[in-house]
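Next up: just one chain, as structure tokens, the form predicted alone.
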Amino acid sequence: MKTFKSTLKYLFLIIASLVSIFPFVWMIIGATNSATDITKGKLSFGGELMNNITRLFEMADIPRAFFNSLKIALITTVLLLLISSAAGYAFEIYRSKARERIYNLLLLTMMIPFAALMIPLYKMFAMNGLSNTHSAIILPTIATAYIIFFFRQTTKAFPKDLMQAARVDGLNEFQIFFYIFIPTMKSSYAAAGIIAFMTSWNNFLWPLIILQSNEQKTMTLVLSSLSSAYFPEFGSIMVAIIIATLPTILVFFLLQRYFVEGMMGSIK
């Protein structure tokens, strides 16, 4: 009975795992492949690859719209790590009256759908010209309810006796912050940077209404714009695809083992 249940268990397991990386493997198939054979559903290799890479460089500005994207990415993970954990540390470490009635409202932003932000948004970075520039999209992504929350979790499980020990060898309360907290914590900041890194990178909303000319566009209005052509070369798009895919897989594979120790609030 209980290599039954281990035999169901497993061919549960490999079938949900061949369902999630058909899309992947699919994709691969279609970069090969003509946009007629990707139409009929072709499922085997083709020899289109070269002739799709070409086309793709033809109709986009590939290189261009990748650096928007990795400039965008990395500029918004780094101050969305720095300024979240900060905010984090200090809402959990220091105590005040109004600490908790000034996080709740916090909180409460995250009920605020992005909808009703996109105007008023609009607005102020128009009025301050900043319109159609990569500052608009950073600007607003630096800070978010969900990192600080993550981050005053986390920081639950920070051991007190090392700030006690930092301030009697004389460590100011910065020093403690960049040479004590962010070391000991790097598991939850490896896994609090593969979550700003991939929202970032797949923005597309804001980007679509705040980025007017080719030259500031990201990947993801990139991609947007080859699908909605009248006539899609599918093996282009994948290609595409898979240029695009490739950043968020290597920052997650690279810091997999982190970002399963930090979503476990562990410290290392």
Contents of the next structure:
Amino acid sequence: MKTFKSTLKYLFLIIASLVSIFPFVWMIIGATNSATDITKGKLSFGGELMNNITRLFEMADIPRAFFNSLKIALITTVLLLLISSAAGYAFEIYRSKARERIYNLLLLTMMIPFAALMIPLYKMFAMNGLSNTHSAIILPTIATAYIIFFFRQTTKAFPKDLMQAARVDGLNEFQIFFYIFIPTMKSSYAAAGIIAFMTSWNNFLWPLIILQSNEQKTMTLVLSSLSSAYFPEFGSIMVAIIIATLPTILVFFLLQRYFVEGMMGSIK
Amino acid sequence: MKKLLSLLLVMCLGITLAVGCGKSSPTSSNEDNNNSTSNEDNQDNNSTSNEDKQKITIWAWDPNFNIAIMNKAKDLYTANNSNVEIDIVDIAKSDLEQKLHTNLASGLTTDLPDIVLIEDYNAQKYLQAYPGSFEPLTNKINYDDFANYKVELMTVDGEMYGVPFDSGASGMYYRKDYLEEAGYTSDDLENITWDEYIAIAQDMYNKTGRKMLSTDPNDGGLMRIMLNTTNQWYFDAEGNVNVADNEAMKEAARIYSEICNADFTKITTGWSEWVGAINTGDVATITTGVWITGSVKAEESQSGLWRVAPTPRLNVEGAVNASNLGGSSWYVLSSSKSKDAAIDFLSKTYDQNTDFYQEILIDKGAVGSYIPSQSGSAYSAQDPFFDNQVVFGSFSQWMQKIPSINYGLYTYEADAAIMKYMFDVYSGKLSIDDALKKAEEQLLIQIQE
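Could you present the same protein in the form predicted in complex with the partner chain, rather than the form predicted alone shown above?
Now the complete complex, all chains and molecules, led by this one.
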């Protein structure tokens, strides 16, 4: 009975993992086939990889878009972690009457759909000369209610005794945050870092509205423009998708050790 | 812990430096389009000073088609006009539409391009929803030289906007060998009705077991082709919704539901499976816009086996064997700072230049709607892939017969409403009359007329 149960369990897991891995396999196979073979549903490797790569680099400036995306995602992640973790920390540690009210207001902003903000936001940035700049993409995302909420929750698990001890030892509040809090909460930072990086890397609508020239475009915009065609070059698109997925996979694998810990809010 | 902190700070510093040095100042491009030429371009162009330099920004989609063709036009024009700099921005079609809406709705004109590509079905929506935003070109372009139906769809209150570009003139591509196997010659497929098409399909399926066509029941493209063989549309000439009591519409819905339920039809999902069905040889025909030619020819092993016949017509009065699916045109924005240069550019390339059209036809398979160009050599060439038929010459003739229709403001909204209820027609839950009535009600609520 026991072996039957575990066989069933493994069978289920094998099927589930096959289902989730299939798109990746399909993507890699697709990158080696021509557009016609892909539309015909060919499921084996072909010899078109180099052609697809050359065609892709002719159609779009991939290195530039990749660099743009990477730059935006890295700056956003660093700034977002610093600012939002400080905010979350402050919301939990420092007491004041208005605290909960401000906090609730902040959480309410999570409910406003981006479509409603888009036009006013665009006007604000364009009127201040920030249209077609990467700063315009980074600025609205460096303090998000979700990450502040996340850090407030994890701060609850931060041992207050540690803080008291630091105060007795003569550290000021900033030193406590930088020297005690950040190192202790490493895994939370890793988890929030993954979320921030992925959100920024996949950001689409706002860059679309605010970026105007080919030179400033991010990977997501380039990917989208490749697929809009009378006869899409599916092979080249697959190559582009592989390039676009690499950083998120890399970041996730590098930090996954911390990710689960961080989401559970545990302290080392 | 110190290490982590210093690492963070160094990263922060490095990245801030990178932002500072990496990009040119954004403010200059907003304040003055004429001065925002990049350094590299200045070096190339010693003859003209920065001040006379006109910059034209163009938004378009499809790097292999529209963008590639626009690049060709750009090279042609800038060879004689070195004081004009043309920047073509590649944005996916749906993204471009969203961006254009946002920009126009915000009321700020700083980031709008000078020229924009708009799909024909959506032309009236932009022209009527944002009056004054697009430049009328009535006396600046020779509209008599363009296919009539293209001019009609860009006319508002007698003023014409835009420069007609590629045509979506449709035809019925068919596998000569498959149909011959079932006993049909090319003549049997010329100028037929959709009912005759269904009869041939059924007969071929019974005799050979081959399927006639592939279609996606979710997609209204084929139904729009049927409808456009008449002079009726989802909207009447005044732009009022005309779905429930539209005889041509009912007829198109009847034919389409018959096709979707027939055993000679291969049901597909999405674009790639639909195109895939012709490349694999699963189906004998595909009836759609001329832009599919490249995809049909992509399967080289089928060379010589294909031919093209005129689009089947609906069995209603006034219907012709010519129709259209898709196609788009260029529009000049009124807010453009280089308006005159933009108009001059379009008129010297897309109007008045027949050689240009020969080139884009040969290189990209683009059938323009500029009629004088179609007596050129590229249009009269025989194509061995299509059994030495003069394919583009035929399309050019059909193009001139396409009924002129006012597509109205909400073609895609109407399409979505109708296709939603078509499923109940396929399954027999609703009669065609009831389905169209429901679709019309939904559409009216949606567009709040």
